[in-house]
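Presented as structure tokens, the chain that follows is alone, the form predicted on its own.
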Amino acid sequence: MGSQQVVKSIEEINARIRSGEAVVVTAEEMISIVRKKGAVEAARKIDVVTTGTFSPMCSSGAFINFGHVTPTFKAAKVALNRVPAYGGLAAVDIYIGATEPTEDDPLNKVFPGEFRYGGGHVIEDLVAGREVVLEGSGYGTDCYPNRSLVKSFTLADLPFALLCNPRNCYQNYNCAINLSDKTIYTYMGTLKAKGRNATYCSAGQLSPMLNDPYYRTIGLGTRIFLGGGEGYVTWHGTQHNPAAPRGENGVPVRPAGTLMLQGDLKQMSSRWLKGISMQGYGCTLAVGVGVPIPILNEEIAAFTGVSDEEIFTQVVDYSHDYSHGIARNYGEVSYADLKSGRIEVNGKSVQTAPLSSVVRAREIAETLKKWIDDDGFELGVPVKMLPNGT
């Protein structure tokens, strides 16, 4: 893009904000609305756009204070409603991962598994306000002489709770399909054989990061939507692949971009955080997000602007090509046609189903609007922009 004609800098668009003035569209409006005035136009006219995302995100945590207790007591092994965690950080210190099963899961020696309960179920049981069970051991010390804990508590009973994501929300994912003669069971879910159906991941046109494909406004202290409250961007994901291959549009074609994402668990709710159990592969958490992107010139505007017809990415078999490292794609499907139910694959025909709610991630993106019209919701200054790949 040549010179620019709009520029707008993020704390202007505060002050917006604060004095009742700004101009808050969903990106599923703002494609209308750079399709009639122009990236230009609407530049302009709008201050910020909201997104938003609903979806299985393994990568995903907390950080959780369960109390001194007296006698005191330093956990070496530590589990919550039988699923373990993590106790090496300090006394009291553990961290929960959202893909650890229980203890006596049967796991897969029963194929397929049905993984009933797990550390995102846990996640979701603190957000729901209900009772949680910690059994753990510990080698003792003179400072802390109990070897052993079992304690019931609540959310509203712990010190400290932090929701703590190391890899959130992808920009853009695999459409997965089976091409071989067996059903298969993987995080994409369940492919039927022969190329029968296929599973994709993402909100397409309301994805917070394919309306930002270069990230020029996403970094270090962006503030979003998080599980039904309030959380930061506060570093890029543990996969963060913005060299990934891109359209003209900017929009990457593969997987690429991810965020690492916190935010106070006690603010969070039960709708936006969901313990999934997926059969075969595993357990793993729900998250719902939203990221407000501030329209500061023409350019972030018609990033903005992009649709479902706009957005491609490619289908992988997942029977053999993913597991064996296998770069080999059978063909490149946009997400209107993914949305529409049906994408032709090797000339054959095939279902499409979402892991992602389109539905969900419409809500996310109307509810950070109206925190922002309504509640005076700010936007977070970035004190680092996240790695372009540029």
Contents of the next structure:
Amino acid sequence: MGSQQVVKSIEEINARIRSGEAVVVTAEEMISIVRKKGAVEAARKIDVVTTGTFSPMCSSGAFINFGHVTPTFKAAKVALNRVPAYGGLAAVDIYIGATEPTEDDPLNKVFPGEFRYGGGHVIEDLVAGREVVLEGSGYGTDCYPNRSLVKSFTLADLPFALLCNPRNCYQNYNCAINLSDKTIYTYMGTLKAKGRNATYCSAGQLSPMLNDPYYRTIGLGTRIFLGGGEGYVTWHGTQHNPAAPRGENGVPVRPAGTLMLQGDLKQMSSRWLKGISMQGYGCTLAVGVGVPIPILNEEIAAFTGVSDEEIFTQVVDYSHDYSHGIARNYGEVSYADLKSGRIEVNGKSVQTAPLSSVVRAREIAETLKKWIDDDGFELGVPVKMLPNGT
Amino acid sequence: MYKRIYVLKFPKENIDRPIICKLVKEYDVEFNIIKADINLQQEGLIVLELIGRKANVETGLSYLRSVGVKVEKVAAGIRRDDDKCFQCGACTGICPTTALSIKRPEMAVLFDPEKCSGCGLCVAVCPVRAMAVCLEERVALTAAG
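For comparison with the form predicted on its own, kindly provide the form predicted together with its partner chain.
Now the complete complex, all chains and molecules, led by this one.
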């Protein structure tokens, strides 16, 4: 790092944000800036690169405190709109997970199941301001004698609601294909038999962690766009794997790093938190996330200049290999290939479809840029960096 | 060239007769099967796109009715709720007629009702259930009711 020609600190960049002088561009805009001016000049000129991603993200959920009642009640079993939540935290603290289905959902009994409503939808209903019904039962104690509770509330009525996603923002993900002779229904969408389509789920060149491949700037305390409001990176996510294989540009070519994210649910929006039903798989939540990357030096400028042609992932068979833990792939493809609509697998041309919204990812990056430019959104200074494998 | 989509309901006593075959041979109508649900001893249902000269399609349909097949026309009755749709693109991998497609390089997900065959595959595939089918008859009933 000592050999860098440009050296800036996050504090210096924040001072420029406060004085209205900071130069902010999106990760897409940064590509041509780095190509035209080179990384050193780009690092001098640009202060912040904004990123974005909006896609289904399992391992999401919310901590809710629904307030004490009279007579007092301690939740043993609890459900929101008939979706079970976890009550084993305290009297009126619960956690609702995004993938929890409704109590009487037929699941996959009639295959493929529809999974019309689950934890992700409860969270969407809350942020949309809709009323949610809590039904709970307790076993009764001297201090909490109440044995059952039915209570309706909106998000505004709740004393506390925190979106807390243990794993979001996967740094790269597989391209899924189905090489069996029947259609399969997966968390990567519906995959036609004999490899007739392929799905992928990343914002590619706009994606937060693909623009900071070694987590040089993203750490605990990084302030972000989360679900339409302000959130924070609060830890590395579950399954965080910095040791995944990487290309020469440092960008992982397999699923690698992840982030744990938190933010006050009350300032978020249902435009950026959407309940998801994946046919035959289950429910989850689509989460909008945007991370601002401070351009501290030319190395980070070069990283944020990465484009879809330089980001690769592996093609994985989800009919057998994935479910049997077989580490085999059917080649590597770039996100430019994937976004073109066709890739080649086993010598055959295969149609591709995305699961991650590039249009919305771009809107997040633009929104974050606007927050910094117009609203003085300052960058968080990480108090601890994420594990980076070294 | 005349091209329309029809829902054909076959009475169970006709299920084993080569009706569609005759439609092709005698009325010079091409067909594209969009959906078929045929079980012996039960009423069968086929969603068929018929392609041919308009007069041929119409006489072919008269023939179908004459052998007891109930014929319903499908309007391009799939609608997208643009407030729900977040343009992920999952539907584009499953749409057989490219009515759902991606505009590049923006990666915007477009829906062209003119190209929609009404097969309904997108309805269950859409992660936010933004696509809804409404057959012409049902729309009329709702409007009347």
